[in-house]
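Below, in structure tokens: the form predicted on its own, a single chain.
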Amino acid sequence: MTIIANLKMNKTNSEIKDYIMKLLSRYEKGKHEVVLCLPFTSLTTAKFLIDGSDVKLGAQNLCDDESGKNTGEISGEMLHDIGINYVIIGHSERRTKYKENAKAINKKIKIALKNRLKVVLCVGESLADKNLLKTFETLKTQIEDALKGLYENELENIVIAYEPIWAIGSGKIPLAKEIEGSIKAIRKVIANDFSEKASQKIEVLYGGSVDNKNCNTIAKIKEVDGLLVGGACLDAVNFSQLIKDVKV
């Protein structure tokens, strides 16, 4: 099972040192695929500290251009050069606060893949979409826009994270049957646009208010291949326990 920690804009470089040392001292190697998505400022330090472990590193974003006049941005090539394995693309916070549209997300995915980075594509419906029974329609649009122009073999380096916007940081999560239904809908889009084999092979994670109390229950839901963890990953001891609590 894949467990991805998104630390968002938390932890200074100095704090990351302490965080990783605490995590690794409690970490059971080989139990799950664990990925830490850290702020850009901490990635090189973290890379040095996790050397020899099987923990992977991810970035939380990258530029939708490969190089050039993009002050303040980070390129896919830069991330690959320092040994990053994953990159989150399309997170709802980027879509809403920073106005990232479908075209930009599609470009970012192609740049990430070109630079041999594994993509964590975030998709999910708003509360309004849910109330209007437009969840599946929203997921279909987001996935098709994001994966436009890709070949089926490129899906091997894409993980889809289903994150209902209304569940992120709210303490509320969908019912098990709703999570299962949404992930089935995601797989149906992949099957229709690529192949049935691709739809079964692609990893689909759940994210949105995942914590130590619900992590194992969510992980056991049929169709769920892993978890994208936000607030519950900010404390290293707590996150290491969460990893242990997932028994799947």
Contents of the next structure:
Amino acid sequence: MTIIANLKMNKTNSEIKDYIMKLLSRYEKGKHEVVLCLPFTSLTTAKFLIDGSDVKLGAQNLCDDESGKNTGEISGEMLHDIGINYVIIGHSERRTKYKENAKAINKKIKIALKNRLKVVLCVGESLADKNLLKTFETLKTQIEDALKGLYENELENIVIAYEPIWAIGSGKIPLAKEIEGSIKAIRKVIANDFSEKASQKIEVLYGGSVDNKNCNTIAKIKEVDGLLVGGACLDAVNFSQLIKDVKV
Ligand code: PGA
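Give me the form predicted in complex with ligand PGA now, not the form predicted on its own.
Below is the whole assembly, all chains and molecules, this chain first.
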């Protein structure tokens, strides 16, 4: 399983030091692919601290331009240069609050891949979409827009995180059959646009209110290849327990 922690805009650099020390002291190597997606300010500190462990690091965003006049932005090249392995792209908080559109997401994915960063592409329906029975349609549009112009072999470096917007930070999670259905719908889009083989190979994670109590049940759902964890990753002791509790 792939277990990704999205720390969002939490923890100063010194708090991250403490977090990683606590996590590593309780961490079982080799059990899962564990990725910490941290604020930019603590990535270099974290890189030094995780050295020798199999924990990977990710950023939570990157610029949709390769270089140049983009005050306040961080490029794919900069992330690769400091040894970052993953980057989250298209998180719903960025799509809504920062008005990140489909074109920018597609550009970011291409830049990330060019800089040898593995992409965690977030997709998911709003509550309004769900109520209008438009979940699959939304997922299809988001995936097709994001992956436009990509070659099939590039999908090896893409992980899709299915995160219903209404489940993020709300304590609400979809029914198991809904998660399974949505992930099947995601694979169907990949099968249609690329190939059946690619659709079976691509890793699809679930995110949205994953916690210590529900993590193993969600992980066991057919089609789920991993978890994207927000709130429940913020305490290192809790998160290391969550990693242990995922038995799949
Ligand atoms: P949550 O966040 O686990 O707190 O719901 C998940 C996310 O936003 O990626």
